[in-house]
Amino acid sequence: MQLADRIIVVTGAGRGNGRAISERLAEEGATVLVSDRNAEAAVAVTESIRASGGSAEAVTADVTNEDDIIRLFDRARELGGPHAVVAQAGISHNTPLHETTLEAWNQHIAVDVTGTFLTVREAVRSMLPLGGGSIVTMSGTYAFQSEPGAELHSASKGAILSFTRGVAVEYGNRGIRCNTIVPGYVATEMVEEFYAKLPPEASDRINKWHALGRIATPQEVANLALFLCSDQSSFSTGSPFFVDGGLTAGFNSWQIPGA
């Protein structure tokens, strides 16, 4: 097992692409403190890795309050950890910019970018005293290119995109290296709650902008992190790592009919 002995950190864990990371790191042997704001989900989790033969411990935690940060990383150093730590909680925002609020801004600002700073803050803050560790966030195609609707993603998937890279340089030579991983649309329940408010056919056309015709599954995600967080990854840092199933190696101009 690639991850034997080690306990990882996995923010956000209660569904979607935290629950298939956390699920994916236990199978590779990792303890996993399952943090989510929703008890229930982080509880539902551990007990789904439990179940499944692997070590798991639910910890809930709200990635905008400091307090709740700090006492999860407690429980991390208690376990002898965090080797790895996984910073992926975000909330979903798709309103046109001429309606969104302020309140609406600064909570996506306060879940994506703050509750990234003060996870990673207290990553490293665990991760020196050990000799290093590694760290994954979660930036996102918006960091690259945007869409309609779509401004408060770009602002804060572009934040954390810069903000992994400045950690990797302050940190390298303290044995932490610090990567982000890029995905494109994934079959998460967020995103199924996002496509319930489109037309029938609008499903279909965002699977023909990825170049392979399909949006990804959380496990596709989970496989990324798992080597990010693994030795396999050991010359990495700094870096964006795509998994968008080519959404943005260029425009598909395929699905135009007639093109």
Ligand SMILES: NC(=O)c1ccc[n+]([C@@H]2O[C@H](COP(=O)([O-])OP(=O)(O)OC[C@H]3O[C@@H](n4cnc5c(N)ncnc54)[C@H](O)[C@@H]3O)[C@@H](O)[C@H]2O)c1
Given for the second form:
Amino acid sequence: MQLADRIIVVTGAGRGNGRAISERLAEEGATVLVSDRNAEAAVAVTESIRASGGSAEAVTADVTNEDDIIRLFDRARELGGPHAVVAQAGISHNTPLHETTLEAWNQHIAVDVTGTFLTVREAVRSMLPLGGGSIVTMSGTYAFQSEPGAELHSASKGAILSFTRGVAVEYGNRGIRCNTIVPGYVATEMVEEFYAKLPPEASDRINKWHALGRIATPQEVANLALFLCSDQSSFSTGSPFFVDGGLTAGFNSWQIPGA
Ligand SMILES: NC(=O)c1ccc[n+]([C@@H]2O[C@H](COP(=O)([O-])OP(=O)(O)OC[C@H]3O[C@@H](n4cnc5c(N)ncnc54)[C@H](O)[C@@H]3O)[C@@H](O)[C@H]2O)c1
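Structure of the form predicted in complex with the ligand, please, following the form predicted on its own?
Full complex below, order starting with the chain above.
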């Protein structure tokens, strides 16, 4: 058990990557504060973890709401933590820039960027008196590459990557590490909803973007989160960690006619 006695906060934990991460951390002995704006989803994940013999508690919190996030970390402190935090709540957006409204921009930045800021700030405030901890944020390959309609998504994931580096530099000498996960496409509900708007052949093309010929499972992302939350990653900070099946290693060959 790599995480026995650790208290770990996961945001956006009601489904998808956050759910898989919460389940994996609990398997390794952590008590997970399963946080999501969707109360029912957070409770369902918590019950599933407990049914498997793990330890978890549901906390309803919207990452854009400062009071919610302070309350979430009050609870983590009551339990003696947090020893690690996975700030990964996010939403998707796919509209050409000239059709993107200010409202859509503000909503996306509020969840992805401001939500990461609030969560990580409270994580740091809680970890300083503990003498350290591990913070994990959620970037994405769109921080490095983009495609038509993904300007807003690239902007938010790029901001998270740069923010992560800044946190690592400021707090490394006080024992706080901060790294970011960079997934390619992952088979979560978010991606299922995205595929539903595309022609049926789109998923095959997206599979081919990845050198491994498929997209990730949420459990593969969760394994990386486990590494970053645990002492196994003790000398890693300020880094992007790719779990992208080779997506960023090459050109997207489907863009070549006939390929
Ligand atoms: N799925 C992918 O292909 C992929 C790839 C790269 C990065 N990511 C990132 O991984 C993270 C999770 O993605 P996913 O695919 O699991 O998404 P998802 O939509 O399946 O799940 C997201 C969860 O976050 C919650 N959430 C949304 N807004 C919230 C808010 N304001 N406050 C609290 N909770 C909120 C939702 O209720 C949901 O439970 C996101 O940051 C996403 O950008 C996903």
